[in-house]
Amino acid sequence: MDAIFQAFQLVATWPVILTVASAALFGLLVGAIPGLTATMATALLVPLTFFMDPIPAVGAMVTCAAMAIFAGDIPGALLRIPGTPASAAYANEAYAMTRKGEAETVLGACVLFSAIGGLFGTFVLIFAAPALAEVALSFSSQEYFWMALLGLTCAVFLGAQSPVKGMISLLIGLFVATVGLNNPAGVPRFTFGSTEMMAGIDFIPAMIGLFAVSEVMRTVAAGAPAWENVQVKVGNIFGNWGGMFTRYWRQQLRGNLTGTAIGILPGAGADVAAYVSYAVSRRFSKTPEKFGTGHLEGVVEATSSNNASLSSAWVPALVFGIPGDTITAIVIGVLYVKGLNPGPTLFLFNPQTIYAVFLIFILANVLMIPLGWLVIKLAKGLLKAPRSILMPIILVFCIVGAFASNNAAYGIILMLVFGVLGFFMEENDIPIAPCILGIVIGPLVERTFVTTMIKSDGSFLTFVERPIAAVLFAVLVLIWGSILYSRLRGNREEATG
C-alpha cells in the first residue's frame, strides 16, 4: 500500500503532468501523420529522455507509443494511408465508411474503442505482471533461454508476413548483437580494431537509424509527393458511443482478449494483433459479405485490439526483460539507461515505479478521449503539411538524438549506417521489426546458453531437466511442429490440386 501511495505522489507533480501531456500531443501529431509509426515516434522521443527523471522519461514513451498508435487510425480513415501499420489492418473498412459520409461514426469508435482496450490491457498488466514476476524469481538461466527463443520464434513467425524474410530480418539482428566483446573470453568480435565498437553497437542510433532515417530517405527517393487529400466534414464524433457500446460490445471485448493475448507474446505487437482481430471478426460475424464495403463491426474489433496488445506487450518486457513489441524494446533500452533494469527485481526493489507506470498508462488512455476528439479536429490541417517540409525536421531531430546517446559523431555514424540498412531492407520488404528483436534479445540468448553451459560443465540434458524449462521446450517444439506441418500440408494440398 505504501508502494501504490508513493506512484502516486511521483505522478501527481507537474513535472510529469505536463511531459506526459506534451508526449500524448507529440504522438498524436507523429501518428495521425501516415508513413510515421508509433515506433519512430518513440525512438524520437529518447533522446529527450536522456534529460528527464526515470518517471517522467518513462510516462513519456508509453504516453507517446498509446497516442500514436490510435492517431494511426485519422489518416486511415480520411486518407486510406494509415498513420501507424497497427491500423493498416481496417484502413479501407474505414475510408470506405468515410466516402458514404460516415466519417465521424468510424472516426468515434476508433477513439472510443482505443481507450477502452488500452485500459483493458492494462487492467491485465496491473494484476498479471507481479504474479508473474514472483513466478520468474525462480527462474534461471535455462527458463531465460527458452524465453529469449519464445520470443525469437514469434518475431519470425508471427510479426512477419513471410517467414523466410522474418528469418532473414532476425539473423541480421542477431549479427548486429554479436559485434563486441566476445562472452565469455572477452576477445573483440566484428569490431574492425574500432574501440568504440568493442562496448557493442549502440541500441538508441541503431533504432533511429531503423525507423526514422531509412522513412527520411524512401520519402526523398520518392520525390516527396503530396498526401492525396479528400474532403470531407467530420462531424460530431460522441453522436453514436451509446449505440455503438451496446451493438459492438461483444466485438470490443473480443478484441480486447485476443489483442491482450497477442500483446503478451513477446515479439508479435500490435500490427499482429490487429490484423488477427480483423480476420477474426469476419469470420464470426452474421454478415461478413458487408466487410470491406464500409462496416464499422471489424474496425471496432480491430482498434481495441491493437491498442489492448500495446499495454500487455509490457507484460513480458517488465517481468522478464524480453520486449513485447519493438516499442517495448526502445524503451527497454531506457530503463537501462535509467538504472531500473527490467525483471523480477524491479518488483521488489522498485515497485513504487512500476505502479507509477500503471498510472500513467491509465492516465494516458483517459487523456485519449479529449485529444483525440481535439486532432481529429485538426486532423485534415495536419495532413497538409508537405512532406518536404516536414523530413529534414524529422532529420534533425534524428541526428541530435542519435549523438546525444554517446555525445560522439560516432552514433550518428551508426544512426545512418543503420538507416541505409532499414531502407534496402524494407525496398526488399524484409521487415525491420525482427531485427529489432535479435538486436535486443540476442545478447540474452548467448548469455544465458554460455552461463547454462559452463554451470552444467557442458552438458545440453541441463536445458530440459527443470520443470519450467522443459515446459518452455516443449511450447517451443510444438510452434515448430504446427508451423512445419501447415507447411507441408499446404504444399500437398497444392500438389494434388
Second form
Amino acid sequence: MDAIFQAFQLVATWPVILTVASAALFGLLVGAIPGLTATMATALLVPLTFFMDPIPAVGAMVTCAAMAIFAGDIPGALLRIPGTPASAAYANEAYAMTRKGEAETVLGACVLFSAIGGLFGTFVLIFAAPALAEVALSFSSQEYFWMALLGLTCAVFLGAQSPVKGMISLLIGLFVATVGLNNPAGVPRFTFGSTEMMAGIDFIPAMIGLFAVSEVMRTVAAGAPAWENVQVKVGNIFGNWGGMFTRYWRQQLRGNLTGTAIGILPGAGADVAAYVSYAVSRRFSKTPEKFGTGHLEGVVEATSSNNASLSSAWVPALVFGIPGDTITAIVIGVLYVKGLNPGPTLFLFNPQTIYAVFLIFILANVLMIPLGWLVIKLAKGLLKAPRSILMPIILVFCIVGAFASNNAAYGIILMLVFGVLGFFMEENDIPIAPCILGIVIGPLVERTFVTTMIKSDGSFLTFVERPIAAVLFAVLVLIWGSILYSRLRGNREEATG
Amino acid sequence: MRLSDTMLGAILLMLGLAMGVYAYGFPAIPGQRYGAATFPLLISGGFVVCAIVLLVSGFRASPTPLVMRTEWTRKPGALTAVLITILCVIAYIVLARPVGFIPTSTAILLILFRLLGVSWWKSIAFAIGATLLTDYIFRTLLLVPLPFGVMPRMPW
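Coords for the form predicted together with the partner chain, given the form predicted on its own:
Up next: the whole complex, starting with the chain shown before.
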C-alpha cells in the first residue's frame, strides 16, 4: 500500500503531468499523419527522454504510443490510409463507413473501444506482471534462454509475409547485436579496428534510422504527394456510445482478450493483434457477409484489440526484459539508460516506480477520450499538413536526435547506415520489426546460452532439466510444430488443388 | 531497387560465409567449448540456410532479372531525390563541425524543401524557423552541444 501511495506522489507532480500531456499530443499528431508510425513516434521521443527523470521519461513513451495507436484510426477512417500499421487491418472497413456518412460513428467507436481496450490491457498488466515476476525470480539462465527464443520465434513467424524474409531480418538484427565488446568472452567482434564500434552499435540511432530516416527517404522518392480529397464532416462522436456498448460488448470483450494475449506473447505486437482480431470477428460473426461493406463489428473488435495488446506487451518487457513488440523494444533501451533494469527484481526494489508507470497507463487511456475528440475535430487541418514541409523537418530532428545519443557524429553515421538499410529492406519486402527484436533480444540469447553451457560443462540436457524450462521448451516445440504442420498442409493443398 | 531471390540469396550466402570465416578466428574462453565465436557462427549458419532457401526458390521460379527497378524509380527524379537526401545527411556529418549547426541545417532544409517543390518564400521561412526552433529545443532546453562552427552563439 505504501508503494502505491508513493507512486501517486511520483505521478502527481506538474513536470510529470505536463510531460504526459505533451507526449499525448505528440503521439496523436504523429499517429494521425499517415506514414508516421507509433514506433517512429516513440523512436523520435527517445532523444528527448535522455534529459528527463525516469518517471516522466517512461510516462511520455507510454502515453505517446497509446495515443499514436489510436490516432492511426483517424486517417484510416477518413482517407483509407492507415496512420499506423496497427490500423491497417480495418482501414478499408472504417473508410467504407465514412463513405456511407457514418464517420462520427466509426471514429466514436475507435476512441471509446481503444480507451477501454487500453484499460483492459493495463489491468491485466497490473495484476499479471507482479505475479509473473514472483515466478520469474526463480528463473535461471535456462528459462531466460527459452523465453528469449520464444520471443525470436514469434518475431519471425507472426506478421511476416514470408518466414524466410522474416528470418533474414532477424539474423541481421542478431548480427548487429554481436558487434562490440559486450559479449560473454569480452572479445571485440566485428569492430574492424574502430574504437567507437567497441561499445557496440548504439541502439537509438539505429532505431531512428530504421523507422524514421527510411520513411523520409521513401516519401522524398515519391515526391511527397498531397493526399486526395479529405472528406471531413464529423458530427457528434459521442452520440452512439450507449448503443454501441450494449450491442458490441461481446466483440469488445473478445478483442480485449485476444489483444491482451497476443501482447503478452513476446515478439508480437499491436498490428498482429489487430489482424487476428479482425479475422476472428469475421469468423464468429452472425453476419460475415456485411464485413467489408462498412460494418462496425470488426472495427470494434480490432480497435479494442490493438490498444489492449499495446498495454499487455509491457508484461514480458518489464518482467523478463523481453520486448513484446517494437515499441517496448525501444522502451527497454530507455529503461536501461534510466537505471530501471527490466526484470523481476524491478518489482522487488522499485515497486513505487512500477506502480507509477501503471498509473500513467491508466491516465493515458483516460486522457485518450478528450484528447482524441480534440484531434478528430482538428483532423481536417492535420491531414492537410503538407508532407513536403514535414519530412525535411523530421530529417533534421532525426539528425539532431541521433547526435544527442552520444554527442558525436558517429551517431549520425549509424543513423544514415540504418536508414539506407531500412529503405533497402522495405524495397525487398523484408520486414523491419524482427530486426529490432533481434537487436534487443540477441545479447540475452547469447549470454544465457553461453552461461548455461559453462555452468553445465557443455551438456545440452541442462536446458530441459528444470521443470519450467522444460515447459517453455515444449511450448516452443508446439509452436514450431504447428507452423511446420500448417505449411506442409498448405503446400499439399496447393499441390492437389 | 529490388533484388531477385537468386541475387539476394547469392549476396546473403557470401555475407554468411565471410562472417563465418571471420568469426572462426575469435579467441575461445580458455577451457570452454563455447565462447565469442559460438553465436556469430550460428548466425552465419542461419544466413547460409536462408540464402540456400532463396537460391532454390529463385532457380525454380521463372527467370527474373537479377535487379529490378521498383515502380517508384521509374518516376523521373525519384532516384536523384533519394540520393540528394543521403548526400544531405553526409554533408551534415562533414560540415556541421566546421560550419556550425544553424547554417548547415538551414541549407539542408532549403535544399530538401525546394526538391519537394515548396515555393521559395515558404522554403526560406520554414528552413530558418525550423532550424532556430530545433536549436532552441536541443541546445538551450536539452543542453545538447550542437556545434557552433562559424556562427556566434544565439542570444537565448
